[in-house]
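Here you get one chain, nothing else, as C-alpha cells; it is the form predicted on its own.
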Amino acid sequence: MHYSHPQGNVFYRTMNHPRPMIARGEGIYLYDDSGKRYIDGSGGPLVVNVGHGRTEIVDAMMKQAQSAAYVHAIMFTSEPLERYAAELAKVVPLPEARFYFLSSGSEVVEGAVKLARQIQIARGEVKRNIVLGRWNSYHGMTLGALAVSGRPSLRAPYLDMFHDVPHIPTPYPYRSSATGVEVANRLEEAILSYGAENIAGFIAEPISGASLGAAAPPDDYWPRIREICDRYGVLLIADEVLVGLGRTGKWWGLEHWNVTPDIMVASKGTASGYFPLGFIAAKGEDVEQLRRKLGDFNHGGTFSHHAVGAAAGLATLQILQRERLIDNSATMGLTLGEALHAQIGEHPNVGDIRGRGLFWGIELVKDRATREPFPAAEGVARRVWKRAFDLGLVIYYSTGCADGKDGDVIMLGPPLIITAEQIDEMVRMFREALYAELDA
C-alpha cells in the first residue's frame, strides 16, 4: 500500500497521519491500492450524494470539455449552463429563481452576503451593511464567511483581519431546552439592538452541520425566523451547503419546516464532488431589480459558471430525480436512525443520537446523565474516527460543539443511494469501533 508521508510534497489540512492511496470508488464503496475496501459512511464531507464511480456524470464532463473545456463568464455562456439553471429552477422553492455559479461553499457564501447588501443597495437600503450570524455555526473559511460562521477554533486566529458581525444562539435541543420562538426571538433583539436600518440579512443552516450534528431546531423555530425578517426587512440566505439537494430527505433542508428563504446557497452535493461547484439562488424580481438600478452584480471568479462544472451538476440533478434519491434518503434516514439507536443506543457514552435523512449525528458524551462533555484534549471523536477508518468504515467528526472546545460528534452521511443491507454493515462497522475505543 502506498501512503502519502506527513514530510512530502503535499501538506493537508490535517498534517500529522499518513494517507493511502486511493484506487477507485464504486457505488458506497472506496477501494485504497492495495485493495483495501472502505464503506464510504459520510460521503466525504457530506458530499458523494449520488454514489462513486457515476460514468454518467463523468461521460458528461468529458463531452463538454472536449467541445469548450473552459470560457470566461463574462463573454460566454454555454448550453449546459442553460439547461442546468432551467432545471434547478423546478426544483429550487425561490419565485423565478435566478442562479450564479461559483466552486464552493465558502465561495456561494460570500458571494450570497455580497449579494444581500447589493439588494438592499438597489431597494434603495443604503445603510443595510450588516448580516447576522449565528454561533455554533460554519459557513465556509473565506474571511467574509468567517465572519458570519460561529466556530471559535476556526475564528480565532483571523479575528483581527475580518470585520465580525453580530451573532445570536443556534437553536440545540440536546443542551437548551428553550423552545424555537424563544431562540429566534434573539434574532428580533438583535435587529433592534443594531438598529433594522442596518441589517442587510441573517444567514443560518436550515438543519445544523458539521458544527452541532445534525440538530434540528423544534418546529417553531424557522416560522418564527421568516415572520422576523419579513417584519423589518431583513434577507434571510439560507446556507443549504450541506443539507440541500436530498441530504434530509427533503430537496431542501427549509422544506422541512414549508420555509421559503430570500437567497440560497448550495455546494457539496452539487455535482457530488465529480466537480467543485457551488451555487447562489435568489428571487427573480431581486435579480431583476439589481440589473436595473446597479447594472452588474459586483462580484466574480475566474472559475464561476463553469461550462464543464455545469455539465456535472446537471447529470448529478438528472440521477437524484431519475432514481428517485431524495425519496429513499428519507426511507433509507428511518432505518439507519432505528439502526443506530438499535446498535449504539445503549452505550453509556453516546448522548443523543439525532438526523433526519441520510444525514445522522452522535454526540459523546463523558457522563450521559449530566450530558457532560469529554474534555477536548481526549481527542475522542479523532480516536473514534480514526478506529472506524482501520475497520475500513469512513466518518466524519467535529469538535467543540458542547461550548466552543468540549464536545464530540460522529457523523454519518452516506451517499443517497445506499441499502438497507448496506445500512446493517455500516452501523455494525461503526458499533464495533465505537465499542473498541470507548470500551462499556
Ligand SMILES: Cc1ncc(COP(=O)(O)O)c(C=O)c1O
Second form
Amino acid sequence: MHYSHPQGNVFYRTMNHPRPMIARGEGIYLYDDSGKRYIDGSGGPLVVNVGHGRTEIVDAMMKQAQSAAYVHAIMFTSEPLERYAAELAKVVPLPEARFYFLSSGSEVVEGAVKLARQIQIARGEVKRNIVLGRWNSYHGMTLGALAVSGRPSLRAPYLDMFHDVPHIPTPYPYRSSATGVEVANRLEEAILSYGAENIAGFIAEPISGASLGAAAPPDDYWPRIREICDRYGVLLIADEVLVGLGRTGKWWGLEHWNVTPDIMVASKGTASGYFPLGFIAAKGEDVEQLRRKLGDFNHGGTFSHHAVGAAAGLATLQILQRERLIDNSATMGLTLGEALHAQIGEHPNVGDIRGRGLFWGIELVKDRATREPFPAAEGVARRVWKRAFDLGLVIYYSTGCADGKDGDVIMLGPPLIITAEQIDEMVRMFREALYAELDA
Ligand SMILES: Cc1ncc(COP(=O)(O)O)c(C=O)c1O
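Mind pulling up the form predicted together with the named molecule next to the form predicted on its own we just looked at?
Okay, now the whole complex, with that chain kicking things off.
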C-alpha cells in the first residue's frame, strides 16, 4: 500500500500522520490502493451527498470540458450554467433567486458578506458595513470568513490580521437551558449597541455544523431572528454550506423552521465533491436594485461561474430530485438516529446524540452526569476518528464545542443514498471503534 509521507513534497493540514492512497469510490464505499474498503460515513466533511462513482456526473463534466472547459465569466456564459441556475431557482426559496457561483464555502461566505454590504449601499444605507457573526460557528478559513466565524482556536494566530466583527452566542441546548427567544434576543442587543444604521447583515448556520456537531436551536429561535432582522433592516445570511441540499432531510436547514433568509450560501454537497463548487443566492429584487444603482457587483473570481462546475452541479441536482434523496435523507436519518441510540446510547462517555436527516453529532464527555468535557490535550475525538478509520469507517470530528478549547464531537453524514442495512453496518463499526478507544 502507498502512504503519503509526512516529509514528502505535499504538506497537509494535519501534518503528523501518513494517509493511504485512494484508489476508487463506489456508492458509500471507498477503496485504497491495497484494496482496503472504507464506509464513507461522513463524505469527508459532509460533502458526498449523492455517493461516489456516479458516471452521470462525470459524463456531464466531460461533455462540457470537451466542448469548452473554461471561459471567463465577464466574457461568456455557458449552457449548463444558465440551466443550472434556472433549476436551482425552483428549489431555493428566495423570490426570483439569482446565483453567483464560486469554488468553496469560504469564498461564497466572503462573497455573501460583500453582497450584503453592496445591497445595503444600493438601498441608500451606506453606513451599514458590519456583518455580525456567532461564537461556536465556522464559516471558512479565509481572513474575511474567519472574521465572521466563532472558533477561537482557528482565529487566534490571525486575529491581528483581519478586521474582527461582533459575535453573539449560538443556541446550544445540550449545554444551555436558555430559550430560543432568549438567545435570539442577543442579536437585538448587539444591533442596538452598535447602532442599527451600521449593521449590514447577520450570518449564521441554520443547524450548527462542525463547531457544535449538528446542534439544532430551539424551535422559537429562527422565527425570532427573522423578526429582529426585519425590524432593523439587517440582511439575514444563511450559511447552508454544510446543511443545505438535503443533508438534514429538507432542501435547506432553515426550512425546518419555515424561515426564509435574504441571502443564502451553499457549497459542500452542491456538486457532491465532483467539482469544487459553491453559490451565493440572493433575492431577484435585491440583485436588480444593485444592478440599477451600482452598475456591477464589486467582486470577482477567475474560476467563478465555471461551466464544468455548473455541469457537475446540475447533474448532482438532477440525481437528488430523480432519486428522491431528500426524502431518503429524512427517513434514513430517523433510522440512523435510532441505531445510534441503540448501539452507543449507553456508553458512559456519550453525552449527547443529536441530529436531523443524515447529519448526526455525538458529543463525548468525561462525565455524563456533569457534562464535563475531556481536556483537549487527551485528543479524544481524534483518537476515536483514527480508530474508526483503521477499522474502515470514515467519520468527521471536531474539538472545542464546550468552551472553545475542550469538548469533543464526532459527526456522521453518509451519502444520502445510504440504505438501512448500510446504516446498521456503519453504526456497528462506529460502536466497535468507540468501545475500543474508550473502554467502557
Ligand atoms: C458552515 C460552513 N461554512 C463555510 C465553510 C467553509 O467551506 P470551505 O471549507 O469549502 O471553504 C464550512 C466548511 O467546513 C462550513 O461548514
